[in-house]
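Next up is one chain by itself, shown in structure tokens, the form predicted on its own.
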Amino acid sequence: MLRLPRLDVLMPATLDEAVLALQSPGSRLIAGGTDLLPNLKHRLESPTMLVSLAGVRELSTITVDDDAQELVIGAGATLTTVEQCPQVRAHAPSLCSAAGLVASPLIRNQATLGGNVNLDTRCRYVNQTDFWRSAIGGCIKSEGTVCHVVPGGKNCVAAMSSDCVPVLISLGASLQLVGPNGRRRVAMKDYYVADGTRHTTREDGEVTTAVIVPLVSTPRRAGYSKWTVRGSIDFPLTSVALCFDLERDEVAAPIAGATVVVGVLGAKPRVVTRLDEVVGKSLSDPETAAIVAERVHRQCKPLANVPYEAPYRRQMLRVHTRRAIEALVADG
């Protein structure tokens, strides 16, 4: 049995108290704990104190700001809450779908959106016991200097396996953060960097307080698809989020703009480019699915950083891209 290390837990009641507590050396933020606690058991992190956000109620609200035309989702809202919230379902249904596909109901009841946004990167050579890792001499992300995925590589290529992040990037979402230097807002597409050891631009002592999704007046169809071996529990082995703006509110209408984001490649999701060719076509046109799937396949090359062979995962990206578009057409 893997056991947690001994450490202190502090439960602030306000956001200001949480930010202040994080200034203590050795402190680490915890919300739902579904990502952090397994890492602690594997000795991937060694904090001396956990600062829990469970008592900071202001982080759990979900509201629609009509003046700013934004959906504001508190980072402390659980994935179950996000999945079932009528406001999220009305304005960002693809986010509901992604949140509802994470792990299992028990984990979704505990895990938070802020935690999923800041999910640590994963790798088949890292997410093991410390005894297992010691047998291979560790790696760049833990206790070593070698990358076993890319021999000779100088950067960690552990994969970011969040379900919600590709969807949020496709919707043009941004994050609100509060820290010792004040409050700031950053676009989600700019929040992640290609470094598996520290894959976000979050500063030390900062707390993610909200996820902000802009509301749009134009008709839109958005979806999410991921491949896993089991129907639940598993992290995605490939994932793709799609967002199409349409000229009219029907799938036969011409496409005005397209955004496709692919996850589980490396530490940073990949925004697919050169999609102008589908502008003017309709979602219901079979050629649209063929073009988008081919762009995804050409531009996205998975690494051997998570289970299953990378070439097969690349083929599954093409399959799930087509399936996601076909599902949007079938939903009408």
Given for the second form:
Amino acid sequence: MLRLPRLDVLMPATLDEAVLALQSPGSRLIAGGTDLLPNLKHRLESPTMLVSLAGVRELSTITVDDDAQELVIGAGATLTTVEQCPQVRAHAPSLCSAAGLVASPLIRNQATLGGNVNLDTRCRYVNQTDFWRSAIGGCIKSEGTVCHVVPGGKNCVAAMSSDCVPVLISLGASLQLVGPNGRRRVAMKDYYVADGTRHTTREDGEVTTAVIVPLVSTPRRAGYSKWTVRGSIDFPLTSVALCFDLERDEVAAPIAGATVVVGVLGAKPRVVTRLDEVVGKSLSDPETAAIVAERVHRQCKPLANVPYEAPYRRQMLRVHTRRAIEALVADG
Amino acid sequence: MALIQREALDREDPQRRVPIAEAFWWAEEDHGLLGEVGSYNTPKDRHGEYRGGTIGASPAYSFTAHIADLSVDVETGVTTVHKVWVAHDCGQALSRRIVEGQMEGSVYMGFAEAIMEEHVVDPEHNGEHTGPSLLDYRMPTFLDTPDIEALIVEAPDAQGPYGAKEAGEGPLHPIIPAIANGIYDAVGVRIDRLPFSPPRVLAAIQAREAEVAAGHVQPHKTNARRAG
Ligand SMILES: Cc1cc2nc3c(=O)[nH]c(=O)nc-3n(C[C@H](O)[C@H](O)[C@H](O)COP(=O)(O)OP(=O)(O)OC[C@H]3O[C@@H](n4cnc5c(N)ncnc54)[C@H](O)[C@@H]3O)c2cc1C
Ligand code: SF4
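Condition change, the form predicted on its own to the form predicted together with the partner chain:
Then the entire complex follows, led off by the chain already shown.
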């Protein structure tokens, strides 16, 4: 059995106390713990104190701010809550889909959205017991100096494996962060960087307090496609978020803007470029799906970082992207 | 004394009765554990000379037939097994519930072997197992497991204990060829390595399509694809 290392746990009741506690060396933030605790059992980190957000009530509310035209989801909301929340369903249905596809029902009851957007990157050579890793001498992200995915590589390319992140980026979401120097807001498309050992621009003492999704009044169709081997539990092996703004509220209408974001490549989600070609085309035109699928296939190159054949995953990106658009069209 | 409808009653005076559990408590207080020990051993003279022949096989063979209803997605190579019927001749079923459980468990395990499970060691990384945890070594969940219908066939064997043959390994074996044959029937490719994973099935489908395009083989019947 894998055991947790010995550590202290602090349960602050307010955000200010949590931010303060995080300033002491060796402390580490924990929300649902469904990512952090396995990583601690695998001895990937060795904090001496966990600062739990479980008692910070102010973080778990979900509200619609009519003045700012924003959906504000507290970082402490569980994925089950996000999936089932009527306000999220009304304004960001693709986020409900993604949240509802994470892991398994039990994990979603425990896991938070704040933890999901800060989920550590994953790799078949690092998310293992320290005993297993010791047989290959670790790697850049653990005890070693080399990368097993890109031999000779100096940079860790562990995969950003969150289901919600590609969707949130496709919806133009931002994060609210609070730290010792006050609060700031950062667009999620700028939050992630291509370094698997530290893949966000979050400062050590900062807490993500909310995920903010702008409301739109124009017609839109958005969806999320995730493929895994099993129907439950698994992290995504292909992950594609799509968002189409339309000129009228019907799938035959011309596209006014398209955003496609792909996860589980390297440490940073990829925003697919050169989609202007489908602007003006009808969403239901089969050529639209073919063009977008082709762009995704061309620009996204899965690596051997997660446990499944990378060439197959690349082929599937094309198929699943096309099918995701077909599903949006079929839904009307 | 008689045990009737969860009660123990005095045959001479049926009004004297207590709940059965209480009667057992009394008896065990007086006599210790109420139990009997017995055993059955397979006959000594049945084993062959071949490797594995000395395991102590049951005196009679069991017989099993499986039918798998499945579909193959020709674009992804994903095989979805919808339902499996398993008919197993276990001789006399000593407990129908246990035999059914054995049959369902066998279908599950064989199905898992056919579709997902695989022990892979990586020679480039000191022979490490690539699926060392229950996350990376994928076993089917409830959502992945087909419906299973177990049909017990009882043909008692005079030499088995109370006429039983076996309900252990036998009900597992045919599921793998049944799924392989199902894939062949659906898309015309023979996969002869386990598991029948999506990349492997897809590669075989694409190789066949290339053969068709080159005019070397006939197209397979085209009703193979079900919504996937
Ligand atoms: C078997 C299994 C399967 C999984 N499958 C999936 C999957 O399919 N898809 C998926 O996306 N995830 C999956 N996960 C990962 C995880 O469950 C989710 O990502 C979950 O949302 C993490 O949230 P948490 O609250 O449990 O995070 P925690 O484990 O508490 O935290 C995760 C990280 O985020 C940091 N953090 C947490 N909250 C905040 C905050 N408010 N501000 C700043 N930093 C914060 C923590 O310090 C930690 O580094 C899986 C996990 C397991 C164990
Ligand atoms: S990508 Fe390379 S460095 Fe990063 S975790 Fe995997 S093996 Fe280690």
